[in-house]
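A lone chain, given as structure tokens: the form predicted on its own.
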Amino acid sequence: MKKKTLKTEAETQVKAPVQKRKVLLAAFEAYPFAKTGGLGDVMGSLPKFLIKEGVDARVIMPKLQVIKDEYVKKMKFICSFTVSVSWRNQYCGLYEMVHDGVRFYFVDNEYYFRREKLYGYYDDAERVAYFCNAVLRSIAYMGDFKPEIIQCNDWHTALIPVYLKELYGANPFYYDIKTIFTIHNLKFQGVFGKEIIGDVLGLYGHTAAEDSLDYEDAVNLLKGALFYTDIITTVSNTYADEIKYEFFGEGLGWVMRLRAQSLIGILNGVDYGEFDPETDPLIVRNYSLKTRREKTVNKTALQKEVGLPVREDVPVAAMVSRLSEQKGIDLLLYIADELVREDIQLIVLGTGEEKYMQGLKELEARNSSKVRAIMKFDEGLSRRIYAGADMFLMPSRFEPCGLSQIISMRYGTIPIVRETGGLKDTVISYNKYTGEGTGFSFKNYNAHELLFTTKNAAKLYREDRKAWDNIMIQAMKEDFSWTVSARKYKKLYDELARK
């Protein structure tokens, strides 16, 4: 007779599978579909590393005029119904496809979508009053994804968290969904006439919207998501902190202090195998921390497409940025005559305001052995330029985040920052007793302060070269990639989803 032999009760336990926590991020744009700036860049990068983290995550955006065929093509239709913005009932259509391992959806509407632009028309609050709505509808037509979580991201999707629980609360579905609001950048708010509160958001008599959404006689879209999701989250910890304050509150910093317990700094990452020297299809010679001084292979190739004199004993320093009054344009204008002087070549490339393009092409025309000024977008050349140049610039007035600074470091290129944001977050300033720091830096919006740290910089260029390919270690060493972000997002999704 076999004799049975007993189980233990953790033997016979069938273990349950894990369960991943479902998060859909809502965004206007994502790359490679959309993308207008930082904002493109996390929603077409961050989800890829959440998925590598356990998380569920999935993108919703419009089916926006200026995505490729290539993808339009790719897209599978899912179904339609209609989404009411105030008293009209309007069309949706609902599309899916995967794209990099992570599945987008896609709001359809021509009326709305089919635009040249992503924004900057009349009708912007209808567009998003749709939009949003139409996120919170095409939950219903997910099949088995239904979100724990809405990742909300700036001011075009801040109304969901109101409709969320002011048209929606009464029905079970939608009981126990969550939401995250992020701040990208705090200075797009979403302010319209208050007219629109009735006959587009359709909250006439919802006096707890009313009030949220209610400022200086107008309606701020923004300010409303404030006070209805449950967590705000923002691109660095140091932006969190700045914006308790009215200089970077933007006229909601009694908010953010109101809500202070609930407002999270989590940095931005970079997705390092798409910005990497040692692969980057874009430049000139490839290279890597090893072989860094490959660089310098880089910055000839540079000099010469551009246009400026090949020399390697000049230091280079560069801009690729939008061209706008927070960028710290008027500090770089103010004093670049006086910083080319130095035996300092500049290159600037950017669109954005015409007074800032204007005043960069006349500086060039003053310095045309010194300066290029390069005012178009062009991805090719602004990884050439992150692989050729010595210094980057970014002073800026303010910066939630920046990922220019953080792309930089990893292309051997030794940013020169003005400590805000996560400016300050990212570059450790040199320190030149102990040799340690990833860049240099400078405290006050001041353009000789920018001037003087640039100096100190070129002149360490020109006299070490040993302590200045140890700050290129240094910088080359950080890693901001998206890995570590992505784990405090999940976190964070842990945390809110259990209460």
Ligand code: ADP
The other form holds:
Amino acid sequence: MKKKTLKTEAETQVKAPVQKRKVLLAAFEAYPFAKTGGLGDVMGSLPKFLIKEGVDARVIMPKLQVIKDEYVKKMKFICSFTVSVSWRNQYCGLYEMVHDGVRFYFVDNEYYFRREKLYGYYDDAERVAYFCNAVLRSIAYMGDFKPEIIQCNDWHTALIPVYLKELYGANPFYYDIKTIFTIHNLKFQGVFGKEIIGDVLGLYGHTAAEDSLDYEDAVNLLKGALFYTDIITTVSNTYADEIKYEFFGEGLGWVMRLRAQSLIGILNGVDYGEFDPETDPLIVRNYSLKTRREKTVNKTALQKEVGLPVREDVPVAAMVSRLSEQKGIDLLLYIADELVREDIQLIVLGTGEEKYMQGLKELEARNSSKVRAIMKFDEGLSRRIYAGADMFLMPSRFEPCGLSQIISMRYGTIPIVRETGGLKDTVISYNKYTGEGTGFSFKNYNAHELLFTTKNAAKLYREDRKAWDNIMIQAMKEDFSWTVSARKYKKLYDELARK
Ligand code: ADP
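Since the one above is the form predicted on its own, can you give the form predicted together with this ligand too?
After this comes the whole thing, all chains and molecules, with the earlier chain placed first.
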């Protein structure tokens, strides 16, 4: 007969139910509802992985005009109330929807959000002041979900930590809520004329806020957040170090140094459920590490789609990017004519600054059998480029994390990057002696270093397919999924909530 053992005291103690950490992520964009870049990707994917780690993570964003009808139809109205924007009283409708296991809240106000683009309007300061205030009001209407932490993302949400203390600080409901401010890109700070302090932000006479927001006699929303938030995070370790220096600090290097103890780098991940060549429905032929030779089918299909000569043997270099100074477009424009004098094809998909779009179009006109400049935002084509190109160019001046190089590696498209920020943290430069590496890199922001590195990569592609294939294998095997980073966020939430 089995002997009965007595339970120890610890075993008989009733365990208290584990309370899930409640975190609300506030942002202006989240994929698949709205996306202009990496921020949208991150807001669409990180919450799923936080939930897997046991965090009750939810997202709040504006109910934007760009959100497709199929999603709008699924939204449920919760309630409406008024939100003050300085002296104005504005309508706020709060909607919710569960997508892919994540609860999203949408702040509705047609006057502010029923617009063609997400950003870039004369009254952006008023739009974000409204949104930040609306987020803080909304949390009183989320049932039993009262966030312990609000994680704010980029300058559009910078007023949340400021308002939380200045306008809501005396209200016991808000007293114990902590904030994290995540910098996805320090370049964008939300700088406006001084006159908005009272009339738009409603902070006239709040001297601490006025000081924190003050920036060379203008108002800098992001600077305000950096002083008011409990913790600052950014999206790679190298960028967290770089922004303490003036060159990368965008005028706020000194604030970063001042708050260095509260500044943490956590690398962004990619949702490989979304970006996987084996299952991606937007590409022509699915392939995996094992069947990577099938990538050629995507290459020839891409050449056909964009109207370039269909040739399997010619290396195809590509770029999918916002066309801004950050992304090193000027380097590319400087050397592209010389680059395509070799047997190389170049495809650029992007939107952004007019001067770059024009420069790329002119480049295409001069080299019509080798270059395609497609000036639009097109998710499907971007996937077919990741799947069809051989090399992916990212000569960024700075790069907080960068997702494109991570996506391209998974698709076996070899990244050529400048060693900065997240590019430095994710791409291992090819070593011709050991054969190790997942891409090619260069150090200085110099057009000829880009030219030299790309030419070298193309030479290897032409002359040593075995070595190239080996780089492809190593790149495709890299794992930058969210799991590791979601755990780091969870640990950070736990530490912050206990403080
Ligand atoms: P950033 O956030 O600085 O723009 P990231 O590399 O972090 O850069 O993320 C860019 C994301 O936006 C990637 O998913 C990329 O594929 C996508 N993207 C950029 N430009 C375009 C475009 N013109 N069409 C489709 N997708 C684009």
